[in-house]
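Read the single chain below, which is given as structure tokens and is the form predicted on its own.
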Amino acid sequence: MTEPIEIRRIGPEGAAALHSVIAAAFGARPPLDPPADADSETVETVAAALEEYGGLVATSDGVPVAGLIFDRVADRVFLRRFGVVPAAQRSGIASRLVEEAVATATTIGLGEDGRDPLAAVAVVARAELPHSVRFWTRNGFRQVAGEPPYLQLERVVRLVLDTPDAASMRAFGGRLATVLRPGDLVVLTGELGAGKTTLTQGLGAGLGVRGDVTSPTFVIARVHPPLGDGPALVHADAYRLGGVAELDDLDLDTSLDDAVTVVEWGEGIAEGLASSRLDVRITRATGTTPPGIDGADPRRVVVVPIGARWRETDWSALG
């Protein structure tokens, strides 16, 4: 397939498209037992589930070829009747609207404030058919839940989580250092005060390297070599910087590539250091204020993977 494809969001108006592809890409695919409940699509069926989430539609030539439905079940966006017709089928579309599914999903019921933030996209599988299993891991889902022939997969957009003290602060920079690796760019943003050092001395010390960890301000970065056969940590301070260019240009005793680099007060600043990034925004925790009756200060860590660095990584040591 060589025309253009337009991806673009839909409601109830475009059921007839949707149902068009539904048809046609179920319908090629082998009988199942339980038969598939996208079987008994009709128009109306797809226009009544269109009517609270929408979906999307791919077209070529204005001919429907692919489309989705959005359903949001809690703090999961699933992706329903999920399909691309038979002629569109090994052209690439199909993942590429998977990243369109995902970077739309994350705005998918958001309260007016910016609250109630998505965890995670969602997939429901037949495991009769491992071909649909390996085009969802494929695109960095991974199965959590459900019995043969359901299977759930996801993908995370966001995590989030509590640390009641700077003690579990540290312990979740330990967790997070075992799924970074050399090149990896973490870029930290809290107000002053938030635990963006506690959580990158945790980070320190699960990736084994030399020295204390302290906050880099008067210094900008501060390299932390490895005391074993793991990267090094850069640790920078982007606040008095004027952009990624003097960031980049830093005489460091290290390349970025062979490096974890942790950034605070990155945001809008290092984010052109690489092409994949962990965002990690630390706020106070909802409902407390500083510190509490029992000196208690909790935080909120809210955790948002960028790039497809992260597709296939597996969050559960986070949680």
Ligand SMILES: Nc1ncnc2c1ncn2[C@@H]1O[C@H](COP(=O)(O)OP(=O)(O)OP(=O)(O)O)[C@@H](O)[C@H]1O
Contents of the next structure:
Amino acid sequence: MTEPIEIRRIGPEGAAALHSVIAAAFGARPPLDPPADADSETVETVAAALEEYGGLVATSDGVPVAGLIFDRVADRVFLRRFGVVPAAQRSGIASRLVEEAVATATTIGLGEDGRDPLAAVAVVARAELPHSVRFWTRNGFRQVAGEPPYLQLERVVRLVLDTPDAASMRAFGGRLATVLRPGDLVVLTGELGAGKTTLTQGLGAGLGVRGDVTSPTFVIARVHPPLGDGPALVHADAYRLGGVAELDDLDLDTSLDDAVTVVEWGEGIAEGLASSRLDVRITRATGTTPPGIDGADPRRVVVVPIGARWRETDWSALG
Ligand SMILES: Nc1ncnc2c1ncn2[C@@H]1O[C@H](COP(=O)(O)OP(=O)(O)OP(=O)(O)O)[C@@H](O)[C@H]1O
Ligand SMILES: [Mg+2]
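Now that you have shown the form predicted on its own, what about the form predicted in complex with the ligand?
Full assembly next; the chain just shown is listed first.
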């Protein structure tokens, strides 16, 4: 299709346009038992559903062809009534709408009412419609819960973990190693002594690489070769890069494509390295045990997967 497609955010004023999409898209599906609620939507019910968080409508030459409604529930944003009219299906519009929806969802309700930032974008799909389930899987959603015929699928936008002590930070690094593969970039940020190197030690142990992982004090980056047939670990300290040198230009004994690269303090420096990366932020947890009591010095770890690399990743191992 060559027509210009435009995706815009709508509120209740966009109800008529979105309702026309819902009627055409859901009307074209086979009858379901129990019937989908979408079948009984009216312009008024759609307007009411758009009241709180709005939705998206995609138009092709001004004609509405796809859309959805946002619905925030605790730390998740559900995409409701996601539909594409039959004439516009297989045009790539559905996947574009998903990307736009995920980007928009991350801004919905953030920081309001003291609520937690978003953890995941979720959808409910009908088990009787396997092509629909496959569509969500192709677009980075994984089945997490739900009772047939209702399946819940989610795409993780942010994982939060608490580590009470250094040993549990290392254990977390070990679990993180299980989701990484050659070519991956992990950017660790956190203040001095936050635990970036401690996490990397666990990662090195989990990957099974040679040498002790320590702060790369006198070298900008250290290569830990694999003991087995896994990837090498490249451990770099962007603080010492001074913010100018590029890791790519360093003469390392390995290609970054064959290694897992971890950059400490890489914010604003390492991002240019790869279009996909894992952002890991470590902060001293507050509101829990004061540091020092019983040796506890808890840290909060926030993992934000960025880019297409993580679409298929099963994050359940990190929990
Ligand atoms: N929950 C915890 N998680 C991580 N480290 C902890 C924790 N509790 C205590 N520690 C201790 O805090 C210190 C963290 O130091 P580490 O070198 O890992 O920090 P860093 O972020 O790499 O610092 P730098 O900015 O100097 O590179 C270690 O001595 C570790 O044993
Ligand atoms: Mg360090």
